[in-house]
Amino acid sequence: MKDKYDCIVVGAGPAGSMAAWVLAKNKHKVLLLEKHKEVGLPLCCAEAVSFRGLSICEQVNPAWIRSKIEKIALCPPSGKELKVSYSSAGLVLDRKIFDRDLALRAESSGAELKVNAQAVGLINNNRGEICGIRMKKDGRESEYQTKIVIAADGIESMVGRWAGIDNALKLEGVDSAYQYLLKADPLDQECIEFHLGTKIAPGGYAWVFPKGKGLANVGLAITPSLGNNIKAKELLDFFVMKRFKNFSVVEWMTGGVPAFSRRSQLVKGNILLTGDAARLVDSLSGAGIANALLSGKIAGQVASEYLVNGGNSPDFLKKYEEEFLKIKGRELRFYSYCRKIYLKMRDEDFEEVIQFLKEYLKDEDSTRLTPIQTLKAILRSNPKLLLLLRHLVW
């Protein structure tokens, strides 16, 4: 083999650059693989992420940021909406430039980065162990050893395939998303609105993050199975041209949103998966960006323990699940039982949880509020809800 490495990650997004920072100020050998010519390219993100998501990173770059959120609107089909003042509320992000600075920050921290550098296989050893990983760069192959491998390759994941982990999505648990970057008006560069309905979004919600001097991101997810084959372009288009009098497109893009799945692996062997990869995503909203950054920053951890003092078993490995699921698998399932229901909800239904949460905040501070105690609240207030799960299977 070529070169050896005490750890390869593959994929320079959030989680990647992440993993691969903290082990290299750690001062282990690390390769970070990113299969694009430029990382943070081609965004597949609505961009928007909690201060506290944020502040995974340690050192935040006021470049990173494009607006701060201090309203949110909450829109039924009605089109009589809910608008909560949440002072810091989160950010939306520029993820072009936040992604390259956090793959610069691992390589400036001793990380070798390669772009444009895509991983095409594993390599096993005699005794069947994963000891390193084919790579394809310009047309040519070659091959890096390795004792770890830390998988941030996002919703395909073609690492956690080949070492024989099932990632596969069902139907029900990815969502399709399209989004335009739009130049628009009229436009509140302090409020994200959430648009939900049937007909807006079978499945899902359409939303409006600014960015900016005029600028918002402005996308639409969708439940394929609920969708009877429309597509999330021509619900999105419908929904641009009644939401806003003057844009334009700047941009677009497409992608999928996974869900959060229980039966999620995230390590096998000497593999660990993080971000998307792992399915590590809040299955009510699609948000993934901090339960990336926190992934790969547990997986750096314990990866660097472990070529510290965790000797030849990569059973010590396990200890990154052990550690990402005690912060964050009791709020991955609880978002993942309010999908259940959300898949279920008529538009009458969302109407009710509106006209609830008007009567609701007005007693409460909102800046006091996290996402699953108001959740909680919703579903005490309409047993409906909890009655819409009575068909499905657990």
Given for the second form:
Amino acid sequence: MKDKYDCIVVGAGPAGSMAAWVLAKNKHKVLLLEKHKEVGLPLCCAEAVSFRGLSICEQVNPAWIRSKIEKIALCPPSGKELKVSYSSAGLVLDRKIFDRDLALRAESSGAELKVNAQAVGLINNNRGEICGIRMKKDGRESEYQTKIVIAADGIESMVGRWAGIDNALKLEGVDSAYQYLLKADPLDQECIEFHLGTKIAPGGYAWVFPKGKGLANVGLAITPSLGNNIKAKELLDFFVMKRFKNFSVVEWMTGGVPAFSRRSQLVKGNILLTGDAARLVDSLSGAGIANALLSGKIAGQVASEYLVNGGNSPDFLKKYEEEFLKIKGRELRFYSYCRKIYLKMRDEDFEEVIQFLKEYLKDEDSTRLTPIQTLKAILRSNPKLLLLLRHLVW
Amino acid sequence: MKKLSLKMDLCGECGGCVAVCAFESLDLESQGLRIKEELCTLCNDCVVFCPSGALEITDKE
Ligand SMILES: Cc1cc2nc3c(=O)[nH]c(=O)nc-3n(C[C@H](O)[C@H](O)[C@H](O)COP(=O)(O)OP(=O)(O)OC[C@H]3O[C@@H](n4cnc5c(N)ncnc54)[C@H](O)[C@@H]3O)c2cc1C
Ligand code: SF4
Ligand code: SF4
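Output the structure of the form predicted together with its partner chain; the preceding block shows the form predicted alone.
Every component of the complex follows; first up is the chain already shown.
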């Protein structure tokens, strides 16, 4: 086997780069593998994040930010929209810059970054423990030794499966999405829009997230088990025609969003799963950037502690799962429960909930409400009618 | 005989099909999606998932 590492991180998305950064800062020997020839491509994301979510990075570079969200519009099938001013709602990022910057930050702190380098399997020692990784680069396979593997390999994660974790997604536990980067008008550059309805996007929603300069991420996600064989792309094309007078397509992308489930396993032996690889996505909004950052950070910290106190058994690494779920477990479980209700909602339910919110938000200062408070208020108003303010959930 | 086929020009390499396949018969490599035909049970889940209709089950020539 070739070089020896303290930790190999598979995948240079937000989760992987965060983990590699923390380990490198603590002077551990880290290898960060990215199978694509460039970090940040191809990108499958609508790029919205809350201020709090972004602050997990610690040092925020203004170049990551494309626009600030000041207003949120919720549009039910009737078109009777609800528009709220919400100055602290969040930001729309430029993830190509963001992802690349985070990877480079890990590298300048001492991590070794290899692009065009795909992990293709794990290596076991004679006691059955994982002791290395097989990697393919430029058509050639090589082997690297490591004490810990951090799986940050996104929705298509194989690392967990190689280690025997069954995390294949069911068709009702994943969103199937299509998105355009559009130059479009009319567009309110400060307002993000969510369009709801069983015909618009069965089990999902359509969104318009402005990115400045007349551009916007315009996408649509459905729950494939409810789609009756209609594709997200067809529904999005229909939506775009209806929503915009003029538009031109700058880019297109397909996407899959895993929904968190109680079964999600974060640690097995010396393998830690983070971000989308661990299915740490809010099941309702589909937001995963903040959870990817946080899980990567905690995984890096716990791995680092483990490496310093070399005498620890791999059981010590379970601390990562405990610490992450202590902070995020309740929230993730709550959203996963909300998703189940959301998938059952009919068009009249969306209308009723938006009507309720119009009244409710009149009396409350919306900027002070947390997503969970709002969701609970909806549930209390009528437990049958749950519409989650998906936008508040990042 | 049937097989799973990919229309490459429609594929955005999102990896969602890989995640829904319970048989590990799909792999998203740096050059694109690879179908391991010998593992595929033609269960159709990836076809239903694919957001752009890039996957379909067709007759083998
Ligand atoms: C259409 C869409 C819209 C979204 N919108 C939002 C949003 O607005 N806000 C939000 O918070 N979240 C959003 N998300 C979710 C968000 O994009 C993800 O949760 C986030 O990117 C997860 O980060 P990650 O680091 O876990 O994985 P990723 O960002 O997917 O990174 C994984 C990396 O691992 C690499 N990799 C995979 N396998 C290997 C291997 N074997 N070897 C080497 N490298 C490998 C991949 O190439 C990739 O670079 C959206 C998702 C989709 C699909
Ligand atoms: S789901 Fe469709 S678009 Fe995504 S990788 Fe698979 S074939 Fe390509
Ligand atoms: S048809 Fe089923 S078994 Fe074959 S690749 Fe698709 S999901 Fe996997």
